[in-house]
Each structure stands twice: as C-alpha cells, then as structure tokens.
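In structure tokens, the next block holds one chain alone, the form predicted alone.
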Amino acid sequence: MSQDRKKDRLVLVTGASGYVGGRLVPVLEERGERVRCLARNPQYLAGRFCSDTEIVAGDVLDRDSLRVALEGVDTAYYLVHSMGSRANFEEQDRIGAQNFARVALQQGVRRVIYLGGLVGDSQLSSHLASRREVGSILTSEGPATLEFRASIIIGSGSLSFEMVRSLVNKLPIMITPSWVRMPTQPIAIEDVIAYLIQGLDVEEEGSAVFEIGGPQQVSYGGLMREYARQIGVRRLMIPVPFLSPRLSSLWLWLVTPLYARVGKKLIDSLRNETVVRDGGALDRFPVRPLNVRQAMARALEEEDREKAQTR
C-alpha cells in the first residue's frame, strides 16, 4: 500500500467497548491512524479515546447504521460477538456477520480483520462453532478478510485471566474436572494487538487465516498454578473424572458470579483442544509472542492501571 493511502485511510473498529477493541484503539491512535468506532452505546466510550477519534452509534444487527459507519472505510476490524447475550447468540452472531460482510462489500471496504477462536476438527462447542461460522461468513460474503484465530488471551481484565484470578484467590482447595486439563495455547493481549496491527499493512492477496498463540501449550489448570506461583500462594488441585461442564458452570455461579454467564460458554468450549496447528503466522509476521510466565507477569503488572478496566 502506498504511503499516501496509509496516511489518508480510515480504520473502523467494532467492539471498541470490549476487551480487545478497547486495547486496540489507543494503539491505532498512537500510530496516527484515522479511527472511527462503532458502538451501540456511544456514551460508554465518552472520554476514553482521543478527541480526533470518531464515535458513531450503530449495531451490526442494523444495516442502515452499518452503511453510515462503513462509508469511506479502508480497513474494518470485526471484534464483536454475542456470547454474553441472554438471547440465541449463535443466531445473532450469524446475522451480524452477514450484515457486516455485505454492507462492507457494498461500501468498498478493502479489508476486514477478524479475531476468531482456535478450532480443531472435533465436535465443537457452540461458542467455537459460532466463531468459525462468523469467519466463514465474513470471508465468503464480504471483502478480503484476515482472520486471526486465538485461544485463551492473558491480560488484566480478560475473561480468562479474571476467572483464573478469582478461582485461585477464593479456593485454597479445588476439585478439578477434566476440562481443566485440556490443552490450550494462551497468548498475551499485547501479542494479539500486535498481530491485529500487523494485519493493516501485510501484503496478502485475498483472504487468509492465521492461527496465533504463545510458544507453550498449557491447560487451564496450568494457568491457575502459574498464577498461584506468581502471587505466592499454595493451592491444592484434586483431579476428578466427573463434573460435567454443566455442573462446573453451577460451581462457577457460586464462586465467580460476575463472569458466570459468559464463563459457562467458555467452559463448554474447553472440551476442545485450542492449540496452534499451523505455525504460518510466525513466518508471516514479525511478532514473537511472550511465554505463559511472561504474559501472566505482564497481566499482574497492569492490573491496577486504567486499561485493566477494558473487558
């Protein structure tokens, strides 16, 4: 892309009030990008970003609002999902992705960048199946799409980190079901943002999928042990072959009610391995992700800072 086009391009961020979007926008601003944010409730973003950043009201379920939000946009980040909804989140995600893809194509958007989930070939949870379906819709019905697929994201304020922190802080003894031992490949939020930023300028013809993760495979239980080690406490974990995701979600309601509704869907996803099988992202991008110990330490360093409030 020419330097003139880079200077003049407009970047749209959906999900700017969410955890990843809230971290992404300030980095785009620091780079000097022209940024527009789409928000269902613009008042929630008041004062959070630079005065030059444009905030427009809209919803991916409302095509008319998307036509306004996507006008003149070069690159659009799709960072919305309905997992926290009490309604049928799969259907809402499907409709939202279809609306966004079709309107983005009509408005001449050059590229869509989407953050999805690492998925395998086994029977997927409803959450991971929906993440994969959204990526397929954006690719097949919209402009050229770069899809980054990630497992657990480690960072202050992220759902996974806050669940780990809450469980370890509250439970000196844990009866751990099988899903706690399922392999994942966590990645630091800083590295996720770095990949998303690199997606702006990477030379790529058409659409592409990149699996991203840290250098280690570790279970949810492994994350709990690492967190306990870093805060200097001892925790006993007793593995058991029972405790289904449904029973585990009831336990979650008792221990971490703040995260229980979304956490239930996250736990359901942990029956699937979420590990990187294609390491092409390391060849294509200059990002070298932090390991679990480094990522956890960074999350603890940031926990009292303002950006820990992005969720």
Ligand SMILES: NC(=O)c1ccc[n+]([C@@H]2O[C@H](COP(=O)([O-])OP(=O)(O)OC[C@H]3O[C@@H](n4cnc5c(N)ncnc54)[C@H](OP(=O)(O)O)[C@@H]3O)[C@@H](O)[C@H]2O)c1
Given for the second form:
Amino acid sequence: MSQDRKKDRLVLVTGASGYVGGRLVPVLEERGERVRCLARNPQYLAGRFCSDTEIVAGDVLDRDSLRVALEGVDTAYYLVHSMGSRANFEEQDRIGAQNFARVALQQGVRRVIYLGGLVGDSQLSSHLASRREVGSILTSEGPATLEFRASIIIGSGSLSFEMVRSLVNKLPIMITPSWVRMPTQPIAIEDVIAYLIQGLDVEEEGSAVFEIGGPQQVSYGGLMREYARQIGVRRLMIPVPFLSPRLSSLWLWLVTPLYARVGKKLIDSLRNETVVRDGGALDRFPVRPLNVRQAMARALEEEDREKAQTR
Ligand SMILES: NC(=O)c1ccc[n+]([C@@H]2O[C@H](COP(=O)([O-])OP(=O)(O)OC[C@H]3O[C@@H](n4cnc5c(N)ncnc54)[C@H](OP(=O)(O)O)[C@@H]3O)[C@@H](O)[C@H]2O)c1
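Got the form predicted alone; any chance of the form predicted together with the named molecule too?
Let us now look at the entire complex, which starts with that chain.
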C-alpha cells in the first residue's frame, strides 16, 4: 500500500479508552494513518493522542452515533466489551455488535478488525461464549471481518496480567485451585498490536479468523511463578484438586477487590484450555511473538511509560 493511499483512508478505533485500543492508536498515528476514535466519554481522551486524530462521541448501543462515527471509514477496529459492566454484559455486547455490523455495512466500510478471545469448542464460559458470539455477529451481519483471537495479553494495564501481579504481590502463600493450572497461551501486547496493524493490509477475500498466541503454553500459576521470579520474591503455591469458582471469587474480593468483578469472569473462562489450535496466523503474518519471559520483562520495563497511557 502506497503512503498516499494510507493517508487517504480513514481508520476508526472503538475502545480507544481501553487497554488494547489505547495502545493501538499511537501506532496507527506513527504509521501516518488518518485516525478517528469513538468514545462514550470523549473527555477522557482529551490530549492523549495527536491533535490530527479525531475523537467523536458515540456508543455502540446508539445507532445514530454510529452512523456519524462510521461515515467515510475504510477500516474499523472493534475493541469493545462490556465485561466490567454491572448489567447483562452478553446482551449489551450482542446488541452493540449487531448495531456496529449493520451500520458499518450501510456506510460502506471495507473491513472490520475484531480482537476476541481464544475459545475451545465446548463448555464455554459466558464470557468466552459472548466473545465468540460477537465475532459471528460481526462476520455474518457486517462487512468482511478479520477476527483475531487471543488468550491472556501480557502488558502493564492488561486486566488478566494485573490480576496475576496483584495476587503475587499480596500473597506469600497461595492455595491454588485447578483453574490456576489450566493451560493458556499468553501473548505480549506489542505482538497483539502488530497483528492488528497487519490486519489493515493483509490480502484476504472476505472474513477470516486467526488464533494468535506466544510460542509457549503456560498456566496462570506458571505466569505467577515467572512474575515472582522477575521481581525477585519467593511464593509458595499449595495446589488443591478442585475448581472452586465461588471460593476463588470470594478470595479475589478479599485480596484484590479492584479486579474482582472482571477476575470472576476470567476465572470462569479457565474451565477450558485457551490455547492456539490453528497456527495459520504464523503463516499469514510476519509477526514472531515474544516468549513469556521476554514479554513479561518488557511489560515491567515499559511500565512507567505505559501507565501514563492507561486511564
Ligand atoms: N486484555 C486482555 O487480556 C484481552 C485478551 C484477549 C482478548 N481481548 C479482547 O480485546 C478487546 C479489547 O479488550 P480490552 O482489554 O482493551 O478492554 P477494556 O480495556 O475493558 O476496554 C473496553 C473498551 O470498550 C469500550 N466500551 C464498552 N462499552 C461500550 C459501548 N457501549 N460503546 C462504546 N464503547 C464501549 C470501553 O469504553 P469506556 O471507556 O466508555 O468504558 C473501553 O474503551 C476485547 O474484545 C477483548 O475480548 C483482551
């Protein structure tokens, strides 16, 4: 793609106040893309991005606001989820995705790029089932959609990673239920952003799903051990052989109340492995993800700078 065409096209980022969107926008700006962000509370984004980046007020639950936000857009990133909401998050995410898909189609958007969760085939938690449903709504009701699916994202500010840190920082001894041992395939935030950026120009007829992950499968417990090692503390984990979501969420409320509501949904997601089964992304994209040790070292190094970017 030529530099000129790049500058002509308009890229919409939803979820720009969130963890992933907030890190995507500066990279798009550095590449010379014309960027528009949709935000429910634009005031939170004031001064955070380049002055050329447009910020429009909007809500995926409000179709009129989407008509304005999607006008003239070539590619739209869908990085919205309602997991932190107290209301019925599945219903809100379903309606939001339907609105977005239909208005994007009406407005002639060329491609939607969505980041969802890595899912197994059966016994999905409500969180993962909802992430998958959003992907299928976007694909079936909207323009051509690239869906990237990721497990835990390693980076300062990522909820799942912050939960690991919070538990290790606070608890010298942990009773660890079975979800702590369930395999996941974490990926560094830099690698997620690289895939999302490559999604702009990858040649693809129609819609496609790409599972993305780092080179290793590791459990939450493995992440906790690696984090403890990198910050130089010793932690004792005592495994117990049962999955106890109720007990675990009570434990989270006591130890790390900030992450408890979302943490409960994350733990519930860990009844299945969240690992890459189809390695096609490595063939299609030149991204070579960092391993867990490198990804975590990088997250800790970049912490101060990244904290400044996280609301
Ligand atoms: N973080 C991870 O570890 C991880 C791992 C795998 C996949 N993902 C996927 O990555 C995507 C982005 O996740 P994230 O971690 O960046 O989430 P996040 O930090 O919680 O951000 C969610 C964003 O959604 C926006 N939003 C919520 N409801 C909205 C609505 N009705 N209209 C418009 N915007 C709305 C929020 O805006 P407000 O500021 O207005 O609330 C916020 O900007 C999600 O699809 C998630 O499943 C994340």
